[in-house]
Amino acid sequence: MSNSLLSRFAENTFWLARYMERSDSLARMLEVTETHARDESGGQDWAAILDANSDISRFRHAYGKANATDVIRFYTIDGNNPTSIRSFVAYARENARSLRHLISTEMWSQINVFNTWMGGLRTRDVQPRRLPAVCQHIKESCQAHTGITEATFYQDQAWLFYWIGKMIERADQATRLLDVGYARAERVGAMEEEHKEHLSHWNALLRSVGGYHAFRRTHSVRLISHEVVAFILKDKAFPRSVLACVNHAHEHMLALVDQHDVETAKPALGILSDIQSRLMAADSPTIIEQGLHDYADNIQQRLIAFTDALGKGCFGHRS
């Protein structure tokens, strides 16, 4: 690392917009589960998302069998659970506070709002039919967070490090909403397309990466599974798709090493473009022949490698 930005400081800022991008996908996923889990097949909905985010033996030994208002509390305000967003803003705030020093003074101040706000929230606040608001204000924090700093971030190394570690999070984080939702509407509409409620949880997956006008804006009228799953993994015009942000983590690391000079970003930036290519020659239908979630769950091991890379490269991390 350059003397410019220390080893702990470019860890605090990665990490800092990563718990912020965690938090807005998972208030995004339990937002769109909420919506389309109220039949006889709800209690498998909560169950995937526990199962997309490795979570299903920790829930059981806190809650027991999963449902909405258990699966929801646990994944809101359960301030014992480390992957709940109460969790990931406390993280975020502490990441920040780390970095008093660099973020600016609107960057502090708005996600000491937003942490004070998640801290304040209790069980009766979290309940189904009260989520839509709470994700909604969630997500508004998240964005304002990302809006403030890229208006007030000085763009340096930090500003790079911030960037690459909100699009690795994004990415990840798409592989795992595409991998839920695909799941759900391949269980409820055994693949026909014209099937109404299969249909409509085509629009869940959709909208859950926020992807549902810009999918419409340049696809045909019906939804066809192979096009929704090429879209949201490596459609380079939506800034959601897994492959673009591939591709921005990838400019971000270029410039690390050509303009910065961070020669040991080298490694995490091989493995950064073999994702990249692996991406670009996706074929969705084999894909989903082969079965998308083995897919997905490649994408997000190879994801770790970078980051496991980047921390040994760029962070201090020992092998």
Second form
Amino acid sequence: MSNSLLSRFAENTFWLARYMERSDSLARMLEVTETHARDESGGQDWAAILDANSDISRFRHAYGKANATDVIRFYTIDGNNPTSIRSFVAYARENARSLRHLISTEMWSQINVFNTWMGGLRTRDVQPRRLPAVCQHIKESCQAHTGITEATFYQDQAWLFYWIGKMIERADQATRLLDVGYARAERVGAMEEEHKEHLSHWNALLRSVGGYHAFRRTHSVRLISHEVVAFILKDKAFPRSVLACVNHAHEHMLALVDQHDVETAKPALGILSDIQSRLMAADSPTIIEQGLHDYADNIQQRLIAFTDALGKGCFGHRS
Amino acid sequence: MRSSKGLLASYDPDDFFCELLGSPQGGSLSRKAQTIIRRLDKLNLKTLRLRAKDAERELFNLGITFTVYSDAQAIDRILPFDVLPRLISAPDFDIIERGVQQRVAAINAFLHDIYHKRMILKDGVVPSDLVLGNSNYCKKMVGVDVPGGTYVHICGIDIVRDEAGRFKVLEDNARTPSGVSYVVENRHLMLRTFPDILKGIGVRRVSDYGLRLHKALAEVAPVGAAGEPNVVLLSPGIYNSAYFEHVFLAREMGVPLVEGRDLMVDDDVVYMRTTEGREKVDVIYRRIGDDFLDPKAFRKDSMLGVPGIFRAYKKGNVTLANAIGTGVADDKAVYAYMPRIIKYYLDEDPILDNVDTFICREKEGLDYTMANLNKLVVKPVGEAGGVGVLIGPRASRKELAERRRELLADPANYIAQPVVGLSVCPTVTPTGVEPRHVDLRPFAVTGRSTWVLPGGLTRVALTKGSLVVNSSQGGGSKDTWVLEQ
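Cool, the form predicted alone is there; where's the form predicted together with its partner chain?
Below is the whole assembly, all chains and molecules, this chain first.
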């Protein structure tokens, strides 16, 4: 029997991983924003999340002005919002449902239970004061998913597409978290030496990517903006840095071409190699000077181009 | 076993045959059956309910569900599961097995004949117009040869047991019978939930269904297919109510679960789209109805099918299981002729009898039905899932009058049968352990020969006194234990 993989399954596995990863990142973003909205003036921070996800106009249309309660609702339990965690988990489950004969029973059952739990959350469950606990549960569910996948998913082609999807999404999310966190820090002037009290914004940024302790271990006591940026952008040993994720995805793409003879993956591999070398050459002080937002945006565009190329090469999308 | 002091103490099957305790007159139960009954009897109702609840939650979490669509909302429901098993003795299963094999052989011979020489029609055994005028008779299949002469690869035959304990065939399902996934999953669930009851008892296993099915399908691959033919399962997709079963079967067989959009036909050869390009497909176990298979040959509006697949099929480049046009064999009117069909092709008496059937297209049948409507079950011939069935003794005057009108307007659309006092099984109900009516759907898999899954799907009517076991009408299921000799 052949070991080939239907295009549709390759695509669904890729997106299953992405939606679970996206849920994890969004939960992180909400949690960090909520924690810091408590002691700062608030409103603007919530708008920053909407901005990072390009959701401002859709949000305004549905809710009006941004406030904690509504943004949280919009991003957690609003089933009408395609970028809410509820929607992401539901999409992940739909993908998993189409893959049920390929993925392990444990993987399916966990997503299924997670989706039921997510679907059962009501407005009162996601009030700002209860948000940390909800985000914790979401993150743990996503991590449980990753762990179960690592331990039970047979390592064939589908597995490669899974990890490629996961790493591309994580890289993309890291650029967004960096973008939002940096903008927030910049607004309160944390760039300047004397504003030590605003160090909490660098903390928040590092915590949102789960990198606070790792950064502390490897860097000086003082938080220097371009060092924080370099850490999130290109620290090879940090699992949520953009470069680490791109490196992993790149390895899996190579395996696809070399070990599974998926020649059609080559154009996408080319784009990823290019992103990789750009990141390696990146100099954070220069990036900051020229505008971090544009840089982050540029990487996001390139990752989208990668996904399009993969779609044409392997998922059977038309050119 | 009338000396029960425990769980079954107040259980009374009345005049019905009990699948656990045997006939009302009592008879000899095997030692193994007695052990199981003793063990069940020792269970406490409260514990049993807790275990049942756990079992149902597990089914839900594992997504062993069918999907019901209402108000644009998709709701996943489990098929209600009753934890008290249904037993089948080795000698009883021997009858079922041989009877089902015989019936499948006759159905395949019949289908080959009516799509080729039509001898049975020429000999007047079955009325020509009943077959050739049947909406499920597929004219495009005339003269098409199928590998091994096998039309019905997967067959589900619904069997009931009357008050005297005799098995009777209620209907044949020769298109895409479903439910086998529940047979296997119910067993897994029981093994986890009641390891104590099964301990040391030889129950014939059902877990190799997927392997058997794959082997059978490989046997009927087109001539010229690779040594290890490429088998796929074709599903309408995740929105189909039986999607779980499609997943289950693909997984158990280890084959891709494809949808129409994953397949393409080029030069009358079927391919699937893979990450590396296209790959030839040899055998398709399709869970899509004939009408939707190929928009070029059948319904033009079908979004589920594969354009051009019928031509590839006709050329013998791909095998479809079941074959196209098998629906004519499980028509309720053709069913009435099944004893004669068996006799005609196999020169044997049926091992499993039909339930007595009055054919309303025939004058005597119609007259009898009209005169005895309140004692009969009247079924439309082309429906499934219990749709349009009238149970005379339970029907209101208004319903009886309406059916009378319908019968006179279109007699050929109906058959009538006496009400069979279906056998019962002890079942956990809100008011304790009570008898509920059951049927049995054994599954037969045919490649070059026919294998019958030991057991089958036991469906149970959960409503007190109800004879309708369909899942769409309040039916549930039970694990079915065929005891080793």
